[in-house]
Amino acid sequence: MGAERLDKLLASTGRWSRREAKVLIKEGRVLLDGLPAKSAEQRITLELCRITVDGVGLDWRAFTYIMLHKPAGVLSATEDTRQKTVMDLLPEELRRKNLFPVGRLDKDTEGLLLLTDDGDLAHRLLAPKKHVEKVYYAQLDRPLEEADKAAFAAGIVLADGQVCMPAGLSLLGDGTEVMVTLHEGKFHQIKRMIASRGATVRYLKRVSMGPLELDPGLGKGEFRFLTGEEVAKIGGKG
């Protein structure tokens, strides 16, 4: 990449805002090849310069990968003129990075949502032929039974005649709580599959997507960057 302003580079990591980056530079806590940075406006080429902040190397990647615990009531979209989107949950410096959600969760569905600017990765994770596994936890208004597990395994036929791929259904407790494993992503699929068995979904949360699992330490609306190991597991670019 070409030369960029130092404060912009620091903000691109998501750890600091541009204002906070300026303070770090002014306090002499940002070193360029071992020497204190001169100013926030200084233009730097990452490939030619080692940047450290408080002695720690700048964690910068060509692409950004964020795990978000999506809360209910928020759209899985990059923008909307009337309703709050997942992008509104991010700080300003990250909203400028052209991130987008990989797939969608219904407005009232919570859980794991991956945000990135890596279009190739998004395509691989969402491609129908890849059959990436997605696991959901659901609470229902009435219990499901062993016969429902068999129906999911055989492939549910939805009310409009669409045939779903075989899916996993695990019953928890008395059967009013279940885990559903999908390998595709039809519109409102889990709610429609459950409805075909005579029950209604009251709460739905995605807990994993492929090898990526929702961090239990993330509260609703909170996010964190993926670790290098997680990026490698999903096939991202470190």
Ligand code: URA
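Positions refer to the first chain, counted from 1. None of the values given here were measured: they were computed from a predicted structure. We call the rigid core whatever largest set of C-alpha positions still superposes within 1.5 Å between the two forms. Compared with the form predicted together with uracil (URA):
A displacement of 2 angstroms or greater separates the C-alpha positions of Glu27 between the two forms, with the rigid core held in common.
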Given for the second form:
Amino acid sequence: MGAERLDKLLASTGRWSRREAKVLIKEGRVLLDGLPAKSAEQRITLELCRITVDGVGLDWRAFTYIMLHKPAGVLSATEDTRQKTVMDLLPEELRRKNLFPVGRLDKDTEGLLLLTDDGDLAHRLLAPKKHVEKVYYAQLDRPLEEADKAAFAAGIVLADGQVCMPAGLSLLGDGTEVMVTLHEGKFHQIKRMIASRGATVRYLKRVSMGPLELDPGLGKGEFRFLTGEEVAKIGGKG
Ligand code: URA
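Return one more block: the form predicted together with uracil (URA), after the form predicted alone shown previously.
Up next: the whole complex, starting with the chain shown before.
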């Protein structure tokens, strides 16, 4: 990368807009090699300069990894002509980054959705052979029982004859709330598995995917960047 304007560089991390970056610089919170940056127009060659914001060094990751708390009512897609997608929840500077959701949650499902531009990582996390564990919390219209646990463990046969891999089922309280652990991702899988046991899913939320857990500090529709530790855990490029 050649020399770039400082505000543009800061905005390219996706953490701040150009306007926010200008404010940070004005407030003296951006240091270049330990000295406060003088102006947003300053041209910086990344390889030659250490930039910190509020004392924290910027990491120029090759890829972007975002944890989103998907709310109900938005599609897990990059674009749609009529309906709101998860991309509409991101600020403009991130929408320009060719991010895409790693796997899909139904429109009415909430919870953890990873967004990235790292195609290799997405492929690895979604590859059927990798069996990455996904955990969901569900509320049902009627309780499941101990016998349903055994059926989940043996591999549910869906109404269309598809056989699911063994899955985990834990009953919470009276059994109208459950945790389900899957190692694959068929279309509407949890809803269909639960339907095969005679109950209907009223609410569904993904709480984890592999080593990534939904951050309890993220409200519905909010997102944050993965930490370096999280990126390493999922095998991203740091
Ligand atoms: N299973 C479902 O039925 N829906 C989802 O969104 C995810 C898993």
